[in-house]
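One chain follows as structure tokens, the form predicted on its own.
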Amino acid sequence: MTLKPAEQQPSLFPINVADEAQATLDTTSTFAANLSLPVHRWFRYPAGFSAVWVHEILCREKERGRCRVLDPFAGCGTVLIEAESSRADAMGIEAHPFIARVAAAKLHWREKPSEFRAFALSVLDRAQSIDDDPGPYPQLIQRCYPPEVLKSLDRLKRAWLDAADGSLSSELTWLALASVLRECSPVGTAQWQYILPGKRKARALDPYDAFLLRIWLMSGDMTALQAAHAGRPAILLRGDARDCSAIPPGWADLVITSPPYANNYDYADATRLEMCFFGDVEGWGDLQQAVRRYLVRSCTQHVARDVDDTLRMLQDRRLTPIRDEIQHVCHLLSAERQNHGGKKAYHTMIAAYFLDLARVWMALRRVTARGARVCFVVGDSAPYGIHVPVERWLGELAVAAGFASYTFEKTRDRNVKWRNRKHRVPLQEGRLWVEG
């Protein structure tokens, strides 16, 4: 190894929020800023948004006196470190196995960088020594990783499990070796959920220089964090949004999050590659059972075995404020689908979705005191060309659930490049602002 990490580290800038507030009014649902950030630059999870955004949101809403932040769909964690940074108490809650296991680890940003390092290096000492060739491995790692840098990631992941403890080092050095696994292949692995074993990059990392580089990144970050004596840790759990069951009455006054979108995302297959790498699931069809079932239903394949349930969905008391509609929009998309080859069941995941998202707002209505302000991060939704105006249903649905008001702040516009799309709808993104 000649690599000198220690002296290629990025420079680490603070964020000015009133430098970059009005350059990023339009880019709150953009996770690329964040890829220039301490901490949340640790893993890319391209399901989150932007940090620059959420902090000045939360400096403004300090100032009126709301300092208690909840996000029930915490991702990554970036509601809850900016919340950190900010001073104001936070809390989260992540439904999906893996992502809340990468932002418990980014929490841990307070652990020594020395005793970090220490532990890291050693991982990577280890793993230079093991001589054994790699185990059966899924087809997935196999298409995707050359013989020769399966077999080194394989000795740094062995070299963990040996020396794994659970202590903060530990996790973090998780982190480290999770973060670069796409780094290090020279396949086409987007961080969107299709795997491309037959595009090639231009260039792909050494799996222990990857690995290397990340470990100062890393332990760079958390010096800069530290010296800026950020205030309480926030507190990650993992649960279910549509309960928010961990979460004290009344305990928050301000909310910050970004549901999933009602666009056949599969969140689930986002991490796939990582879950796989890690033992976690054999491949696509683990999904359901290791994933899948714990999160909010916003994908057709969440839905396959709930189509007979559709018409008891959408006569659910809960759907009441936007029955006549919702109804209409699920009978047309049932009868378009037979126009299909797929026939996905976008019928049966509108009812889903909306469903869990009352769910949600009846929740946070009881967790959230009186006077309390939420800001979702929301897109809407055209499943076979049939439009779905989500922003507006899923305020109908807040006031039914309690809260006394909503406004749309429109962001910016979806879908206006036509090409290779399948609908030509024009859709829009933005901020779902209720009033408690």
Ligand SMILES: C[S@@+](CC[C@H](N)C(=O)[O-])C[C@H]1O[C@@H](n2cnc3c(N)ncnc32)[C@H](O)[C@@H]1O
The other form holds:
Amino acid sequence: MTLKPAEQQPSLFPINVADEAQATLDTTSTFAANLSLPVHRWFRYPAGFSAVWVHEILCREKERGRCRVLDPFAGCGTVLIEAESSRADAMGIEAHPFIARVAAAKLHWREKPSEFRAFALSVLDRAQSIDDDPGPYPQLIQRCYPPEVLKSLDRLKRAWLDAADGSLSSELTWLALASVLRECSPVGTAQWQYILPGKRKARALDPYDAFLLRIWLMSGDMTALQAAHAGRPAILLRGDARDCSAIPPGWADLVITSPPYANNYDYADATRLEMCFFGDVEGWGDLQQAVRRYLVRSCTQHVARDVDDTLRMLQDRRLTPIRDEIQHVCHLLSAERQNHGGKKAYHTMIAAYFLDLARVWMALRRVTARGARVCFVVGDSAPYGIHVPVERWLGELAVAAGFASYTFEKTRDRNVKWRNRKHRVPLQEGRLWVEG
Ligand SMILES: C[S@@+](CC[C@H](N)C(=O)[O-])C[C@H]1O[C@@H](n2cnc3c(N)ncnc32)[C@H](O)[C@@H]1O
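Okay, that is the form predicted on its own; can I get the form predicted together with this ligand now?
Then the entire complex follows, led off by the chain already shown.
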């Protein structure tokens, strides 16, 4: 039982992009180009969006008098770093403990490069003089690294732990180590989250070489950026976009962000390798407690215990503006689930996701000034091939929370080029602009 594919449905949104071909090339939602930009490139976060695009929006909105920007889903800090260089005031919220730490460390780019280098190089020196074997590591780590490689990584970690003092240099050094972990593994890593111990990579770096290179890359970026500008430091808060509790009422006049999509991507699993290495979790079983419980519910793993709560969630008054449609879609998902071995609780995930996002809009209304602009980079989804008009529902929830209006600007098509697609419902990605 599926909904009609989107191409057979009436157009839901005004599409403001004149040239469809250009829209297909739009890179707003991709992180790839950030890998050549100072500071952004310190940690590869495929969930991140384009720093160049953020910079353009910031410049344009600054000319219109908007210079207090909030990113409630700050990720690895793309908006915050760009706001600093655009001399806008910026606050960001990130709920994922590991990713929040990455973003916070990146914001330490103002630290003296020479001090960071001295600290990090002393860690490297000390690591090379440790000669005992690594202690026990979780199975995932053992499958991802040959013993010699793990020995070097473990020595780097232990040398860092000995030196760690909570200073800016210490956190930057932690990031240098965290950011080379995947490069040093000879096993495959999927472009998105999952490490694939069954696949091999053509080339893996030696841990000491990779760490040294990273130290020089980071300290070089720090020197370059410090010479180029000294905008106001951005503030990153480890918190929850669903309440934005630490943001003063009416503070932001601009919001640039990208929430998790309702597409079953598991942000907790995305950093399982790194968190296992540092001892933050032992394995997959710890992720719910250590990470997922803080996040918007955008994957089925997250809602495993909420299935019996689905009907109650759908009755929640915060879903009133979309109630009939979401109930219909969740009903279809619940029925379709019986046709699949995995019996994924997409119906629960969709109910929980929109309830969470309704809370986000209410929180954003509280912390934004009248006349603020909000941009959500977002895409729709079609679990089990059943289309969920994410942009429109988010727009409706925004208006119900007190914003004046919304439009959707499509930037690219999705689910059109992969051969192994699970379904053939055409999807789209773009910018949801909310005003008021
Ligand atoms: C699409 S990513 C944003 C990436 C970001 N634009 C960047 O360039 O790095 C969404 C982020 O929202 C975070 N997140 C999920 N639930 C959250 C919540 N309740 N509050 C704050 N952040 C949350 C995720 O951990 C993830 O980093």
